[in-house]
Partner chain sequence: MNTILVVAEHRRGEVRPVTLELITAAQQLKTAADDRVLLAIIGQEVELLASQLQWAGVDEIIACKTNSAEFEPELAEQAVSALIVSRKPIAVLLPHSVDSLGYATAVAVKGCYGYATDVFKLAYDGGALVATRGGYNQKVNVEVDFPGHACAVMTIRGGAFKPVEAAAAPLLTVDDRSELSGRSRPLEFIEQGGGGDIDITTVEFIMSIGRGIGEEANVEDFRELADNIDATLCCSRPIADAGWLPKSRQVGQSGKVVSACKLYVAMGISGSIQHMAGMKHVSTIVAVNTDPGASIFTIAKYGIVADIFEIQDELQAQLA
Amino acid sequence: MKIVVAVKQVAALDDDFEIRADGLDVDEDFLMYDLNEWDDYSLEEAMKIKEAAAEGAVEVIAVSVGPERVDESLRKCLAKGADRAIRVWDDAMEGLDAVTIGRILAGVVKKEAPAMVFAGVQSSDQANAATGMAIAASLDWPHAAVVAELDYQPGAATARIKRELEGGMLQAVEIDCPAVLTLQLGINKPRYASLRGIKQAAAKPIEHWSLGDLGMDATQVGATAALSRVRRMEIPVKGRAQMIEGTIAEQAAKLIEIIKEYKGEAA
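In the form predicted in complex with its partner chain, present the structure of this sequence as a single chain.
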């Protein structure tokens, strides 16, 4: 049986960044890419299931929608032990929102027919917290978001999960499988790639799929298929913090003053 893990390459910004001339995004020169933090956890969860099962019984497939640079993040997933990596990209993909990406990923799920699909709760850059559930909705599969604990035997008809709610509370839920789950930070302790893993990953292929491979067409992934459109991106006016300038010694002295002032008031 297969587990599909959706992984995203996220972008962090340089300290000094600029918005693109068209005002719709940040200038690409200021972006630094990495695998989304949440996806480290969902890949690890899939690896745990694989390793607990008989050798070769579970196949872990990392899938990402994105341009060529995304291969680097998929390589990282292979290095951590994913069996296969698939990158989907097509020039017809335009103005992609989380829902369109979910629709594309659902196309991959239909072809691979896994027993379980994992995505991260959210991406650290755009924080849509929507892609995983968009996969589920496109497939009409059972789904649960913000899963902090998972008890699942490969191929079982149900899984026991714990949803992480607000205020540190959990809720146990039984869910029918196959299902799409979004997994939360802290669900496990993600491994680092071993040197051996990194070496092996370099030799593994990354499968490149286009729309045709998914049996989809441009109307399903173009700008008009999206459920929202970016009109403008802007740098917000900075908040109200009063900055404490000076040398480290001066900054520390001022902080001590603030603490003393608080204690004086409290006394």
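Could you give the coordinates for the form predicted on its own, as opposed to the form predicted in complex with its partner chain above?
Shown next is a single chain and nothing more.
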């Protein structure tokens, strides 16, 4: 059986950065890239299932959508034990959103026919928490979000999970398989890649899929197909703090004065 793990290469800001000339994103020269933290836990959970099964019974496939630089994050997945890595990209995908990415990943899942699909609850850069559920919606598969515990035997028709609710509560659920699960931080302890694993990963091929491989065309991806788009990105204006001293009446009077002054500036 197969487990597909959807992973993302996320961007972190350098200390100093600039917005692109078009105002739609940060200039890439000021970004640092790494594997999304939530996806590290998803990969580890897939590896635990693989290692508990008979040798060769479970195949773990890491899948990501993105340009060539994403290969670096996929190599990390291979170094930690993933059997295969697939990167999907086409220039027509520029401007895609989380839901469109979900549709693309669903196309991979249809071709690979896994028993389970794992994804992180969210990404550390945009935090949409939408891709995993978009995969499930595109496949019309059972799904559960914010999974904190998982009990699943390879080939089983159901899986038992505990999903995190607000206030620290856990909800016990039994879900039919195949299913899509988004996994929460802390569900396990992700491993470090061994030196041997890193060397082996460097020799493993990364499969590069295009729109044609998924039976999709340019009208189904990219900015024109996205349900959301960035209109403008700005650096927030730093706020000002002022201590108002005196009696309560004096503080109130001063506050009214400041508000009137602010309204005058706004006008």
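Residue numbers count along the first chain shown, from 1. Note that the coordinates shown come from a computational prediction; the quantities given were computed from them, not determined experimentally.
When one rigid part swings against the other between the two forms, the hinge lies at 240 among 91, 240, 28, 22.
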